[in-house]
Structures are given as structure tokens and as C-alpha cells.
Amino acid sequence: MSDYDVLVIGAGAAGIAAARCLQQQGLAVQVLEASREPGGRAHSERTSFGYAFDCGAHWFHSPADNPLRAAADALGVAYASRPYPAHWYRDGALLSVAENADCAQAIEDGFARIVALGKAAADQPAAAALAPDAPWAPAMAAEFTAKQGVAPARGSCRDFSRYQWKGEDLPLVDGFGELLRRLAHGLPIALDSPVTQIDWRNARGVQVHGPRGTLRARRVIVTASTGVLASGVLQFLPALPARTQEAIHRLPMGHCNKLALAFKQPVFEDIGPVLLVPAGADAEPLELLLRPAGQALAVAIVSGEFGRALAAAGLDAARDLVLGQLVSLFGSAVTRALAPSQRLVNWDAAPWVRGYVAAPGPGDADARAWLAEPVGERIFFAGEATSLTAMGDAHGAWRSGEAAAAAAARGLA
């Protein structure tokens, strides 16, 4: 006899969504989360800075069609009513209004070319749509990397073209992790409970093994990242079908890490809140988020190989680089105002994530759909890696969890 109808592996957005759907159908469900709290790549901290700092997800992307926005409204989780403006800079100075508009338009035009190329018969790298000598080319490449976690040479035009943008990004004031924590409230979630093996040899169900013991269920939903799945820390017995393994191989993780620096007084009063982005000839995928007045906090978002290497170099190296950028823009008063509260987030080193978002290369975009295919009618995969239209986003993961729950529940009631 099975202990549960469905076991859910992972309590990120996909796992929480799946568990809520299954519970609403009256099914016996248990969520197993390897880390010490729910939320996955949406984790908010308050202890270091006194207000919410999102270590991972921070924005409602496509807010016009984002189910988590309605959830925030229902739960009283605050988010900004308008997007933070973006300003580009080079050589230690903000661009003029005209230059800023020109740079923003060049980036939008570049994205449009990638989307158009993504609809062609053969998938190509995003770099094929970008002229390296075009005005604002470094800024364009950096912005693509910030969105996808990989450089244009590694990114798929087809994958990028499938994303559905509906409205401008809205930042969560109270924290994205706080939203998921509230959505997880009341669910049967076992924390600090990693899974090491899923045995699906029995056609009637699965056995899930981990340090805390063995559980049996009729079906299982796996929401682990492709970084974790590719690492082998979660074994399947027997091995997953070749098509599923190929999908995992074709969905390597891109990179996005963060550094938060607190200040003793509001040193950015004249400009914040704002997103500052380098646009010079040596522009890297670096975004500087300056928080609203009263929150003397700068968050550096570093992506792609640049972000991976910077996080691996450690807190001191990351702080020195980011502080250098801020000093070039705002002067030495920034250094004098620096507070001891500093936080480096390295998702690449997180054992239950191992990267940030799935980032297929040219020709591999369809692997997302392959991974979403049920295995033996007992194993179902969910997570942002399986989303075709909101890949890399929490709401894409959420909807994938709902879809996996609907598929796993068929015939169980």
C-alpha cells in the first residue's frame, strides 16, 4: 500500500503550486524539500538589512498575465505599482536623456531581431541577430545575458522568441520569497529532506529514498533544477528514458548571482529607486538596483559567465568591483557610507540549485517540452525548465507545477 497518492520533490514555486492543486483535489500529498525553508530560488532575507532583500526572484515578470500577482494581492504582499526606471551609464557617468532613449531602443530592436530569427526554420544562436559593431552592441549583449543567464553566442533564438512578455516588470517590496512562504503555509512540507533515489520499477507506484527514510506513493512530481538532475545526486532506478536524459543534457543552467551592499545613510537619494546598467564598450552583464529612499541598499545582479566567476571569486572581490562602479558614479562618499551588512548570493554553489535558470543552446529549445513528458505514468517533471512561454520565471514554474499536478492526479481520485 502507498503512503501517499503523490510525492512532490522540491518546495519552490512549482512544488508549492503542485501541492496546493493536489491538496485541493483531496489527494494525499507530501512535499520533500532538501533545504531548510520553502521557496527555492525565491528566498527573501530580512535579518541582515532590516527589510526584504530577495536573494533570487524579485520581479513580477509579465505582470499582466502573472497568477502570482493575484496571489500577492490576496495575501497582502506588497509590490511596486510601476517598474523601476532603467538608466545606462558609461565612463563613470549616466547617459544623457537622448542617449539613454537611444540605447534602450537599440536593445529593444535587438530583442525584436532575435525573436524574428527565432521563428525561422533552423534555430540559431542569438548572436546571429546582433551586429557586434552596432551602436550599443555591448549593452545589447549584456541585457540578453541578464535575461537568459548565458551570452548571445550560447543562447537560442527559438527559446527566446517563445517567451511571452505582457507588461513591464514590477518589483516586490515585501519580497518574492515572502510571497512563496505564505503560499506554502499549511502545506505538508518536510524541510531538510533531500531525496537521493526514486525507484519506479513497480508499475503501481514509486519508492522515494533519502536520509530520512523511504516513502511510497502512486506517483511523484519532480521539480528539481536541471542542474541538480544533471549532477546525479538524485538517482532514478531504473535510469530515466534516453529522451528524458537528453532533455536534461540539453538544458544546462545559466548563471545569475547577487551581491547586496548596505549603507549607513541613504547615499542614492537623488536618483533611486532605479536600475543602473553599464553601456560602455566593456559592458558586462551587471545591473545595479538602487532601492527606494529610506532603504540604503544597492543590489548588484551579475549574470552569465561574468556572474559565475565573480561569485566564485568571493565576497571581497565582488564587493570591490561593485563598489568601484558605484564610486565612479556617485563619488567617494559611497565608500565612507558603506555598512558592515553585505551579502553575496552564489546560486551556482547552492547544492540544491547548481545554477540559476535552464538555458538551452541553439537547436535545444524543444528539450523543455521533452522534459515535461511523463515517464512511465508515474514520474512527472515541473519547474521553470519545462515552461515554453515563461521560462526562467517563477510564474512559469508555478504554472508548470499546476500542469504537472493535473496530469499526475488523473485517475487517482
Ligand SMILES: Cc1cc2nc3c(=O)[nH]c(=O)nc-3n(C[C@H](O)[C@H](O)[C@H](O)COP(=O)(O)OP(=O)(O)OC[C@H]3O[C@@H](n4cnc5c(N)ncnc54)[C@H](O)[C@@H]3O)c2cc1C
Second form
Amino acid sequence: MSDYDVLVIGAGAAGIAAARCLQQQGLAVQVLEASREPGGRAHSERTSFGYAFDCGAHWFHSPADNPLRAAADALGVAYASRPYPAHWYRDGALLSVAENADCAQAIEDGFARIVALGKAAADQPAAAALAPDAPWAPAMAAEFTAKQGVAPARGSCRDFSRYQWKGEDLPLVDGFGELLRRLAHGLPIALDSPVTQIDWRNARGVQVHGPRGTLRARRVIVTASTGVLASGVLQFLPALPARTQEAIHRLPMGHCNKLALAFKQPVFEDIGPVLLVPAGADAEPLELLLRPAGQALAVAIVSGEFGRALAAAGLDAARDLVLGQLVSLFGSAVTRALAPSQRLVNWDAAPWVRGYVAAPGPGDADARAWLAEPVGERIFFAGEATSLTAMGDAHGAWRSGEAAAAAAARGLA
Ligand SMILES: Cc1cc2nc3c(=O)[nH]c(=O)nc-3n(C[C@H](O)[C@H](O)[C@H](O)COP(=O)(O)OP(=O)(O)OC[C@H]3O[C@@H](n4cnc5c(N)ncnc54)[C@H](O)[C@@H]3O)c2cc1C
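Same protein, the form predicted in complex with the named molecule this time rather than the form predicted on its own?
Let us now look at the entire complex, which starts with that chain.
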């Protein structure tokens, strides 16, 4: 006898979407979330800086076709109505208007070449589409790494070519985590409830074990990241089929971490995001989000191997590096204005995420579809890693949760 029709593991975007769908169909659903709050990689902190700071997701990508944007409209969660134009800088100075346009065009052309190569018969690393000595090559490599979490040499052209991007990115003013918190409101979510084992030996259902006990259900939707799935902290009994295990192995996590620094008074011009043109081809992807005057907060986003190593080096090292960049741009007043509120978010060290988003290497893009295949008609995987067209994005995770819920509900009502 089952306690539930469907158990959902994880209350991030995919898990919340799945639970809402299942609940709307009148099915008995329970969500088990390992951490103390819903949202997963879309998590906002409201207290330490006095206003929303997004530790993870911050922008609506493809706002023209993003179901979460419609949800924000319905729930009154504020987001910018227009994108903030990005400026590139190097050696402590913003590029001129002409140079900035040149750099942006080179990046657009580089992305177009990756997409074209991605449609060829054999997949190749994104680096194959980029001439390392071309003008703006380091900026191009940094932009790719910021999006994918891995350098072009590690990224798949095929995977990149499948990503569908419609419209310009819009940042959430109230916080992406705040949106998911409101979308999770009223759902049956047990927080602080890590699942350690899914026993699917019985063809009629699953038993889900954790420190809080055992629950039985007819089906289970698993939304944990591929970083968590690969780590073995969540065991399957019997082991997952070889194809699913192979999919997890072929979807390792990229890296993207954040540092937020507060200042006692506004010390920046209101210029929107600024991105570093790295000195060489070994990209050091660094983006600084400088809050408009009155909100003296700098958020540094560091990606790829550089971002992994910087976050691992700890708060002092990360702050020194970012402060050095800010001083080079705005002068030493920045250091004097630094406030004690400082927050390093290291997603690689977050035990229930273990990285940024899934980043398949050359030849591995199809692993996303393999992971999305139901196992034994009772285990359904969802999450950003399983999205085929909005991979790595919160709305891709959301749609994958809806798809998994539809598949899991089949024949249950
Ligand atoms: C720094 C950063 C910046 C980003 N920026 C953007 C952006 O601007 N726009 C955008 O669209 N996307 C962005 N993303 C990506 C986006 O956040 C993710 O694609 C999306 O939130 C993933 O949702 P998910 O449901 O697939 O996974 P998750 O959000 O990881 O949710 C899975 C949940 O499962 C829980 N869990 C894991 N294991 C267990 C277990 N054993 N038992 C119980 N619970 C478990 C986790 O705690 C987690 O809450 C960013 C991500 C990061 C890290």
C-alpha cells in the first residue's frame, strides 16, 4: 500500500513545477527537500544586504518565451522591463563605444560559428569554432564559459546549438528565489528531508528512505542535479540501468560562483554589468553587477575553472581579487567604503547541488535525453540537465518538471 501517488525529490524549479502539476490533477504528492528552503539554485537572500541578492539564478533568459516570467507577472514579483546593456572593460578602463560594439559583434559571430559547427555530423569542442588569436578571442572565451560553466575546449558545439534563446535577458529585481518561494507556497514540501536511498525493487512502487524515515509511493520524480546524482549520496536499489548511469557520468557540472560585497555608500557609476576582457586566451570570466546608486552592492560572478578555484580559495582571496578589479575601475575610494557585509556563494561546495549546471563535453549532448528516459516506469528524472532546448536555465528546469509530472501521472488517476 502506497502512502502517495508520487514523491518528488527536490524543491527547486523542476520539483516545484512537477508538484504543482500533480496537485492540480488531484494526485497525492509529497515533495522531499534536503535543504531548509525551497528554490534550489534559485535562492535569494533578503537580510544580509537589506535587499534581494540572488545567490544563483538572477535573469529571465528568453523572456519572450519563459513561463516563469508569466508567473512573476501573476504573483507581482518585479523584474526589469529592459535588459541592462553590458560593458566590457580591460586594464581598469571601459572599452570605448566603438570597441564595445566590436567586441559584442565578435561574440555574436563566435556563437553563430559554434551553432553552425554544432549542426555538423560529428560533434566538436566549441574551441574548434574560435580562432585563439582573433580580436576579442579572450572575451569570447569568457562569455562562453560564463554561460556554460566550462571553457570552450570542454564545451560541446552540439549542445550549444540546441539551446534556444528568444529575447534579451531580464534581471529579477525582487529575486529569482523570491519568485520560486512564492510558487512553492501551499505545496506539501517537507524541508530538511534529504533522501538517501530509492528502493525500486518492487514493480508496484518505490520506497524512499532518509533520516526522517521511509515513504512509499507508486512513482518518484528525481530532480537532484547531476552533481548530486554522480556523488552517490543518493543511492538506488537496485543500481540504475547502465544507460542512465552513463548519462549522469556524461553530464558533469560546470562552475559558476558569486561574491557579493556591500559598501557604506554608493561608489559606482550606474553603468550596469561590466565584464572583464581577460588578458589571455585562458579566460578568467568575471562579471561585475554594480547596483544602481543608492544600492551600494557589487556582485561578482566568476565562472569555469577560474570560478571554481577562486571560490575554493575562500572569502578573503575572492574579496581581494574583486576589490582589486573595482579599485582599478573606480579608484581607492572603493576600499574605504567597503562594508562588513560580504558573502561568498560556492555552489561547488553546496552538498545538495555540487556545481553550477550540467555541462556535457563534445559528443555527450544526447545524454540529456537519456537521463530524461523513465526507469522501470516508476523513476522519472527532471531538472535543468534534462532540458533539450533551455538546458542550464531555470525555465528549462521548470518545463522538465512539468514534462516529468505528465509522464509520471499517466495511468495513475
Ligand atoms: C550561480 C548561478 C547562476 C545562475 N543564473 C541563472 C540565471 O540567471 N537564469 C537562469 O534561468 N538560470 C540560472 N542558473 C541556473 C538555474 O539556477 C538552474 O538551472 C535551476 O535553478 C535548476 O533547477 P533544478 O530544479 O533543475 O535543480 P535545483 O535548483 O538544484 O533543485 C534541486 C533540489 O533538489 C534538492 N536535493 C538534491 N538532492 C536531494 C536529496 N537527496 N534529497 C532531497 N532533496 C535533494 C536540492 O537541495 C535542490 O533544492 C544559475 C545557476 C547558478 C548556480
